[in-house]
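As a starting point, one isolated chain is supplied in structure tokens, in the form predicted on its own.
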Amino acid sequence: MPDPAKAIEALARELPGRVTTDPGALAAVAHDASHLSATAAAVCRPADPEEVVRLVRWARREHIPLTARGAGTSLDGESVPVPGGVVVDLSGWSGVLEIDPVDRLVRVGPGVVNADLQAALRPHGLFFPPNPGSWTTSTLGGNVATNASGPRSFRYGPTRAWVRGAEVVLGTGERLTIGGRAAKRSTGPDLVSMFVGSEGTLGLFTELTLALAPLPARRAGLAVPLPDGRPLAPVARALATATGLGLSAVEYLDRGCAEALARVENARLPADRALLLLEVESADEAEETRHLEAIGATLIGLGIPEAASVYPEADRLWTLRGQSGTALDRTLGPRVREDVCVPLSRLDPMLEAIAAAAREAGVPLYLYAHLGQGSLHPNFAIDPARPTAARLREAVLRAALRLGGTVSGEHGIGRVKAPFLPGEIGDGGVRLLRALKRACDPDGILNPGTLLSGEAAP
């Protein structure tokens, strides 16, 4: 890659006031929530789509890589810059542009924080169902770019299911509008879905159109202590297949995670047991009572007799649950944190494979999970930079593939998992992705090295 200094000076002249090389600004965008970090040459904060077009055309001329960034909460290096490249900071694009209660749509800038959108929608009796653990800080552009998920995906599915349309700037510098406002369409392959989960490698989002759901009248959170040694798979299968419980989330914290999270101020969580965390949706108080009684009877039938702690505001529980990562940061320090998902029918062998990997590496295991979907987040108390950590990660990801699962349930691929993607999608899938990348970003300037390994920066 050429020395970008003169090119950066030219960009600063072309987009005055939008470009900074301040060391503090560069340090602030050098890392995400993974163990990776790198120093960019500059940060650019374009003000509108036309400035994004000019930025991308400049990057093509100068062969300078661009990395889109919102809040930087990505877990696998998706928003870590290419050394010497430019970070495109879209966190300031935080406008809620339109709320349409009739069509149940919202138009937003990519920098809108998930929780802020929920607050804006509440007076209209609507909500955006995806709520990743980072929902109080992560931006919608990042949620869409990684197809983020979260506790409520048990009932409502991942972010992909709720993206109706988008405006993007391709790596060619072309502005493209895809999808729209219609509730359904049959116009060939779904271009919107193609960009969801693309991790900034095909285009830069400048606007998103999202579908919404009616806000349930009542949402209660439950924290249920689990008896020691209780097998998880039968619990997951029973709750996932039961009817009449009103469940919209089925989560799990092992004892170590519960203990770490219980230290958070005002947590009100038991610290001496593994926990089930549930969300119950109801139309009124009477239905909520019936749901809670039915859940209690179901749990007793599963050998889980202890009463649940009830959180009348479910979001309080999910905000707390979203702090699991930072709570473990304080407890463990650097660690391998993984994200795999397997069919519920394969949950038992996946859990055993995770435990076996921890035993083989001789490291403590901490597990939290979107249990009702077989979506698991094992955390291993080992520095990710150690060779043993790489072998441990490989053992977990290969076990997930062997059991018919995926190497990423909701966090994306980024740079950390790029070497493992071919094992899931095969050589044909890799060729298709590379062809798609060439069509949208022929010069390879958008987030090179993310998703597909072996891509050199321009």
Second form
2 protein chains.
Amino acid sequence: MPDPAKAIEALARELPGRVTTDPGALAAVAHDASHLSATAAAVCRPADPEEVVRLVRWARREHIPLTARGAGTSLDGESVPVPGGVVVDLSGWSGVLEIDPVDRLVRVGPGVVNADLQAALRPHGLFFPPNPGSWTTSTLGGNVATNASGPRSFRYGPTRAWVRGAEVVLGTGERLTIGGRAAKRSTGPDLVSMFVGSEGTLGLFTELTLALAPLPARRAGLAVPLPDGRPLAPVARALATATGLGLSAVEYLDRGCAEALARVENARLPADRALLLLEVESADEAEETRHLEAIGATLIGLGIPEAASVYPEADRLWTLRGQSGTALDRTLGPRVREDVCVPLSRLDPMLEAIAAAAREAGVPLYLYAHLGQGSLHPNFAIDPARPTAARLREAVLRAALRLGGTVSGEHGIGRVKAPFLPGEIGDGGVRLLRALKRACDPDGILNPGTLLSGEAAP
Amino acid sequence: MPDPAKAIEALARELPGRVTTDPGALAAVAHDASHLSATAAAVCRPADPEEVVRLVRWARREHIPLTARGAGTSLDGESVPVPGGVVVDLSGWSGVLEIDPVDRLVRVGPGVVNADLQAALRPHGLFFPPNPGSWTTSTLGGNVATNASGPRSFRYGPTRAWVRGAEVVLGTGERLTIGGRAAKRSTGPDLVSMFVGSEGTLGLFTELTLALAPLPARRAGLAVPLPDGRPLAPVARALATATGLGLSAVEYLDRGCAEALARVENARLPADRALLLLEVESADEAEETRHLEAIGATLIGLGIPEAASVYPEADRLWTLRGQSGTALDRTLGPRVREDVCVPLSRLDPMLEAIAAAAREAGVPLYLYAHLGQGSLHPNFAIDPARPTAARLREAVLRAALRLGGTVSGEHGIGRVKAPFLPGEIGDGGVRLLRALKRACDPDGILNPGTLLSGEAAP
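And the form predicted in complex with a further copy of the same chain, for comparison with the form predicted on its own?
Below is the whole assembly, all chains and molecules, this chain first.
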């Protein structure tokens, strides 16, 4: 049995100045945005890829697990350490290394904050489409590791579609370059897609190459109050399948979420109604006018006659929307935050199943959603550590699978939902993931218990 | 040593009426669109997934390789059989099983021809964006197995982005369902992307679930004659990075290709110049007018003053463009057809390297390209079986890799380019692909020699 304290001392000698066991530092990385927490033995801040290689080799030698961490905004325990393990803090890898407006790509360190990248790209007339709720604080390494995508995925697709390449240090200690700069490639199974969403279980990103889109000339945000009792699914389907509206995001906040959010400083949101939050992209003012008219007509056709508040800077709306988690924290305290996605054709029964689960557990429900994609975030006002909470969660996830949906549309699997992944991908899918895990991390040192649970090493 | 003839007899007993050893049938599946050919021992046409399972189990028992085949339009030997192996002809699986306009998806058999799907979708105001050159004859199973994408990938991205799920029979004989109907999912490494581009080496598709896009109200094709000697790279970069032009495809034919194509019946193409072929999508006539004016102004700014021929039905242009292979067959006979893709910033040195390779080999060059993505199809008028041809091919592929590009932008790897894949993905990438191969096809019976060469079984 190795002596963990001695092993950490050896790491500190191996990477001088990069390792801390300071209790404050350990406390700062004990949590993510889930209800889970654990105390690591140390935090390591490697300074370059070769230091990451040495860290991984040390971890293999000592059989000590590593958990990569950016801003710690993961929602299901993806960046919560293994007790006694080491947190690999990559938040300092925050360099935008290259912006190439011709190839429309950017090379970044995994610690760059999403919003900081957007700010760096703006002068070039470009942007990185994924904008998860946490975009003002979360890192691109975390966005890619969980395939967290955000409102704009309605138009632009998931984060996976915007990762062109990466430098990775595998759990073997090997450095691997996947993908690259070319706009497309047909060279076998896509290696990049194997690492997007892998939640730190296959390798540690040391660099990302991301594809970019041209900034539209105009981008307006709309907040549309919904009449009470208006059925949601027809609205989702109508907005998702309409054309000529210029929509790049179709979001929803129920009345409880809207009330919580309206209390955020300078929110200036209507507080007494459920809301649609829409984003409209246009090439010029004339097109924007046409889009807004067409949206207005579509909404009236859906029985939503009330005028929308228009935010000329849509990003303000997404910053505000990103605060709904914090706003609900204040209103509700600890709660179950779920994240399912179902085909739009099955939205009605999924909404019913969510409401029924809340009713049966006797807890209030707060729902927000990437509505246009059937991607739902129900929040249940119950301590997630309670057994009732586990049953409630299970009812919601099983309903999603029954309806042809997924147990995670956005947040990832982490430790919280690892028990539910096999129900979605089946024994065959689990076997493929395990094969990949064995090839990349034969000793199971990378974030064990995340994604696939119930095994220290595969 | 098993007796192959007895094994085939056993298969014919196992799947009565599904197996033929008729020489005409074997000759019909001996080739694809590459220069390779081989004679299979039998052709099997299983009728349902359970028959595919029985076929795969038989192949494992008898150690006889299986090669999936749709329309046989693959360009690098992806569907050329292993000598003495069995061709799995899936071209009869041509049912469009479900069109869902709400979820904007379609379920199809792998044998549905791309153009037939487009025709079935048109009344619903939908289309499947990938349209490889072979779209009038190639099957969706083949499109997905090679990640062949075509002109519209300029706007819509590769085939990989449009595959939402699949039913697969693995080389183990297991049936596996990957992905599904939800618009997005964040449930670990993407299993669907592991099978897209896998070229029949991991499993056999028995069903595909594909995402769809709304048909634009108007879609015009433009054929723009290029002044002689106009440098190509600045044109590519200008059109790829411009906004407000409504472009969904930016293609190029050099003068030789244009001349060959102009001889196709009813081509009505200018024959004496290199051509840009553009596709413009618009919501209405007014927008189309604005787009065409903006394109005209952009071209004039690039020193391309001549008016374009406008084709109100852009598909006609892509049907014609898809005949460039056949047209060059007539003009050139056997030739080396290459398929590299480089970042647009590296287009000049790549074009130079292609021209230099042709010069050094002393052979004429015919180039067509998905220009807007730096995806180039140089054709060299030389018998691909000659040693000089191999050296020429190697020079082109090495240049692509040196310039940060890929050895296949579109066609896949097949048998022809298998020796070059390790140079692109490195030892680590090869190891990942092998791990996936072992998990899906432990006996190496699925299309051995394709994608990764030099091994009968992994």
